[in-house]
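A single chain, nothing else alongside it, follows as structure tokens in the form predicted alone.
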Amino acid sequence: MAPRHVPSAGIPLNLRQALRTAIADLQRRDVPSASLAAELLLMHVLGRDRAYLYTNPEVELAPETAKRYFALVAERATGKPTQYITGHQEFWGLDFEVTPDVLIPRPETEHLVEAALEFARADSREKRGRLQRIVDVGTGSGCIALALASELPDALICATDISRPALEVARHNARRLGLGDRVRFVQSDLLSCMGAGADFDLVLSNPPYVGADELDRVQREVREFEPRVAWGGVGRGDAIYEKLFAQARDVLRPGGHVAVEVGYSQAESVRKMLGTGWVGVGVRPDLAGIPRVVTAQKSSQSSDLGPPWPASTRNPSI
């Protein structure tokens, strides 16, 4: 459906007019953050940054450019996320390509990266004499694993996902960012392909945590366009953490850490799921003060070091 107030063909349209028209139409269609969406789509069409839009408001759009722009605005008005239209989303200062096969990276997930870096850097100061071993469970676009790879050049990082198309997107992002040799991608249901004693230092995950009873509260953009397997919708929203924590306990070295992102109001129930075998349980809020990341440390006990990766897997890496 085309925007209802696009100027007639042949009438010159400058950047200011194009933005105003697009914003008004998106607002009429109840699109959240209409101004931001209109700006991002125009930046995408022009191949320019935001500063260019506002320092050159009188520059006229070529007719074909205007036609393409308003076609994308109409696409956004259907509820399709801007990131799937442009194919890009920034995370941790890195540019990620995203497709409907992966969850769009969110700013709040950067708190999970911050927690992981804090543990990794503190751990490195212990000078244990070997490379750190990190696994990102449910990697999606690869944003968490690749953000860590960009910050921790000496770490061995594994990233798992149940979805092969998602892993293909993640591997593509790794190549684009020059990190293709830093992360190993493995198809797996959580950590099921990892044998006990894999001896990781850190397990982290932003798992699908929306419960079936919460679907009507999910934004249209998520509910209708983002992959259900990546955000939830089956049974209890917090049930996946029970399985993840049990597997994490098996693959972590003594003293290793687990860190997970949680949904709104889930922190307390997820914290209680850790049970025995964990110490130093903590909850970290996001910038809005919402409890967002649950962390814990596996109890220390003697153990021989295992291989950095499982010797074999039931599901192949890609």
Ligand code: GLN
Contents of the next structure:
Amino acid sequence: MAPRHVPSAGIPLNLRQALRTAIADLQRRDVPSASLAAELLLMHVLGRDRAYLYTNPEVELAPETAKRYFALVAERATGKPTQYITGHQEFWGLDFEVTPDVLIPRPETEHLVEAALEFARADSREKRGRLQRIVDVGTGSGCIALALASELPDALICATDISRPALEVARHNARRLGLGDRVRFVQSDLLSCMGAGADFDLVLSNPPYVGADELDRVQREVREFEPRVAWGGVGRGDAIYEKLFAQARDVLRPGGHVAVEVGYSQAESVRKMLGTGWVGVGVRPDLAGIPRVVTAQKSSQSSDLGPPWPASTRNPSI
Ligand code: GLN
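Alright, leaving the form predicted alone aside, put up the form predicted together with this ligand.
Below is the entire complex, every chain and molecule, led by the chain shown above.
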């Protein structure tokens, strides 16, 4: 649907007027953060940064550019996220390409990267005498794995996703960022692909955690445009952590860490899902004060991992 205020053809429009018109259109269509969206789309069509928009408010838009701009504003007004229109999102200071096959990286996920870096740096290569091994489960755009690869030159990083198209996007981002030889991408349902010999130092994940009962709280932008396989909306939102923690315990070395992002009300229930075999459980808040990252260390004592006897003798017959 065309926005009501599309300027008539032939009437020149400067940057300030174009922005004002676009913001009004987007606000009328209940688009959240309308000004930011209008700016980002204008920056995108002009190939300029924000400073340019505000230092050149009188510059006139070429008619073709104005037409393109208002076409994108109309697309945004349908609810399509700005990042799927521009094809980009910044995360950890890196530019990620995004398509509707992947979740758009969120700023709060940077807290998971911070936690991972703390664990990785406290447990450096020198200390272990070998390269660190990290796995990012459900990598989507690759934002977590690639942020870590950019920070940790001595780590071997594996990134899994159940979605093949998502892995293509992640691989593409790895190449663009010059990190293609540092990260291995594998199609897998969580960690199911890992063999018995897996020996990771760190398991990370921002899994799909929205529950079916929370669908009405999910923004239209997410519900109608972001891939369901990435955000959830099926069954209990926290159920996925139970499976993930059990698999993580199998693939981590004793003393290795797990760190996961959780939904706004899930930290307590997710903590409980860790089960036995973990120590030093921690919860970290995001900038809004919401408990956002749950971390734990796999116990180095094998006695914490379950009964010390083989399964076959667990119920000895009398
Ligand atoms: N790990 C990716 C991110 O944090 C994708 C997460 C997902 O698809 N659930 O953006």
